[in-house]
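Single chain ahead, written as structure tokens, the form predicted on its own.
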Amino acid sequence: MENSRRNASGRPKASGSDFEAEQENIQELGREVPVGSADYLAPKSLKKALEYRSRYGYKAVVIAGGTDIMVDYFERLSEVSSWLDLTKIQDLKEIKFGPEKIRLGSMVTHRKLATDSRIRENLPLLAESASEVGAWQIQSRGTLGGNIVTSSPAGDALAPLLAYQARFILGSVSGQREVAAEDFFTGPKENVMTQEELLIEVVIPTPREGTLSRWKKVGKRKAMIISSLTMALLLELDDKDEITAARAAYGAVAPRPIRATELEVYLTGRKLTEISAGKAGELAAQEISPITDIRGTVDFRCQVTRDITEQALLGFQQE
């Protein structure tokens, strides 16, 4: 209660709208507000969001969906000094198609990704796992974004995307950098953003007509769960089924998403009735490095990666 009430003290007595138009007519008039002592911060374009971010950095809490933020902070808002709503960016929540290019504002729910046609026709692996993330109501507000940004092994969007090989935009007052995803991440919940970025888009090749892919999630139980483990496979095929590209991602297995690339080598230039499915299932095995915590032993999570894998390609030789 005592937390309460000293987060309360200093709030600003103008709330709602009313504060928001206080702190544009500050900025507009050329007066600074000073670092914490604004509590919400909602721009409406990229450009006064990048301003903001540049001038509070990690002082100023982003929100996205709000789903992640909930969890971290639900013990200890009184440390939130002004938080950086993002929900009223509509730049941020397109989706853009193009010959050779799919880009997807990094505001862009995953109940969008699980139900847009043109989603689940090109991009299948990002639909299917953004289905299955969380309840309808985490899906409605939970954003592409804030899965990417919180970086945590298990984001269910992230193997897909390292399987798509997703670049991402970041911008910052100083221009904007693209970062390969398998770049990105660093570890449990870090990634190489600087507290003066914001993630705008996320750029995916458009696939091949014909690309084989299979999404698979394991975790505890059938419904609302934190992944175990997850996969996303995408083969390229030619028109002698031969496979030119493989990719194969994993998450929940190591510190953070990686991709098997020894399994990618075995499977590149192969024909998909010359694979070992047994094999490949081995190979994938040997290149996680899983830990044991209350979602999965460090064997379990190995043998379930091994038949993940030989189950996919089963599926694909028998297609």
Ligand SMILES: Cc1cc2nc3c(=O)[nH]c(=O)nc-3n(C[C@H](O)[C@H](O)[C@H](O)COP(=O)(O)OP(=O)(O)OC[C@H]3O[C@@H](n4cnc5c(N)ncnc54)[C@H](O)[C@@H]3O)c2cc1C
Given for the second form:
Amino acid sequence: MENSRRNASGRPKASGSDFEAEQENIQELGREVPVGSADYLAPKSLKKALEYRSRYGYKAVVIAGGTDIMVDYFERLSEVSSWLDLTKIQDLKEIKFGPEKIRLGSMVTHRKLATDSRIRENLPLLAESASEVGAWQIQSRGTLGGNIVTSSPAGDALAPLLAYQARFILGSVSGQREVAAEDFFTGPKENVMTQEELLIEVVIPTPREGTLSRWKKVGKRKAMIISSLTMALLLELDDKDEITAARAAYGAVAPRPIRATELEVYLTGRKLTEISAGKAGELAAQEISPITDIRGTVDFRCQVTRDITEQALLGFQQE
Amino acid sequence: MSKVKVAFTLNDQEISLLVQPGERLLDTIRDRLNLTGTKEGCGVGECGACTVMLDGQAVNSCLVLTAQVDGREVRTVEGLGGEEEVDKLQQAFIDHQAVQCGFCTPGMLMSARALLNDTSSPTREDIKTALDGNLCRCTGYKQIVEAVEAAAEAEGAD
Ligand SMILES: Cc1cc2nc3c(=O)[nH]c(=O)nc-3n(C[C@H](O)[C@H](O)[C@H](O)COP(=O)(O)OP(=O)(O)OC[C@H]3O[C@@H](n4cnc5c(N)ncnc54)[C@H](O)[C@@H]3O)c2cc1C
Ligand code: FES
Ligand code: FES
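Right, the form predicted on its own is done; let's see the coordinates for the form predicted together with the named molecule.
Complete assembly follows, chain above in first position.
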């Protein structure tokens, strides 16, 4: 056998005679086109990408890190007649820190969010959630934009984005629009984006110094698990320890990521030390509308929501 | 459907080839280039048997389109170590009996190599985290983690 012969004669090389013969064959069969043909569009600029998007719409499948879409098309990749690959657009991979706002390109990977020291410092909810996405291989490829556009209620970045009051910049050939994270998701795997648009950027108001936050992901085991439940809790305090703003966001407990507004109202204006963590947990559990599925029953999700919310507040009080 | 011309560096060698637009890097590596060290387990990102390094980072080659690696650097298990000697990680896997059936081994090696290139003295926890995405049905992981620890020490000593 060719393979065993190869292995026996030392390290296998990618340029054996077979390979060259095969390559000649392909050149005869296929029309030689560079990356960027109609079947595979890989623009370097956002402008070009938006032009393609306008021309092809859903006919060209957008691919970022591929960790969702390649699974969706498992064993039927050949059905895709055209790809629009965002990999070569450098602008979408940038992170910009301003005094007022932090801007994250849609192609920033989970790995980048998990390891960048300024993200860890300024946006710990996002850094921590990214570090728990899938496993390293998934984090290296999976992007923030992909997580958002997939719009799975269990997407790990979504509760943190709600807690940070993120806004999404959607672009098309006719211009840009800005949508609040809360208004973007409309149902399980549904959002307000149209087939003309691409997600360009995520804009987050730079959190004030001394903001307290807690991220919690509950799943059946540590790695490689779709979340049963996620929580991103954030409190802004004044110098008298009074809560001036509270944002409590939950994922995988409703058809879309939600904020527990009753809980936020309860927390706002109170001193941290006066909060009843138990009551806060109850309020959170009342506000979610989970379903029973393979990752947990309604009762389980309500109980866990109550417990992790209570623990998070007790944790803040002890700090 | 027309083919896509892709050029990238594979195991330090520049290559250029024509692929289907929807072709997975895993299939290009195994079927077109006959580098069969990289394995296919699940095909959907769960098992890590197909792990290769892309620009130094561990990725699942079953979830990457070959056209996406145009202009980039790919390393497979065949590209570990030198022409004559094996990589320190490979030696440590042998020494610690971290291989039983061997199906997960190439993926384990690539994840571990990405870790060691990143962190010269990883903790046991770091190693476990780096290997979270690699399943092994035989060894129980203990020997694998020990092998990576040993390789990290051996490299630190150099
Ligand atoms: C084994 C495994 C484990 C996983 N674990 C987790 C986990 O723990 N937590 C979690 O949240 N997710 C998890 N995921 C899901 C996935 O990795 C994430 O959702 C990831 O962030 C998707 O990003 P991507 O770049 O890979 O998306 P892609 O697959 O490239 O794209 C996802 C979707 O978004 C569209 N899209 C992407 N970018 C844009 C853009 N800029 N504009 C418009 N449309 C766009 C694509 O067309 C596609 O429909 C896991 C996946 C796998 C395979
Ligand atoms: S074959 Fe790629 S992760 Fe299992
Ligand atoms: S050695 Fe058999 S799967 Fe790991």
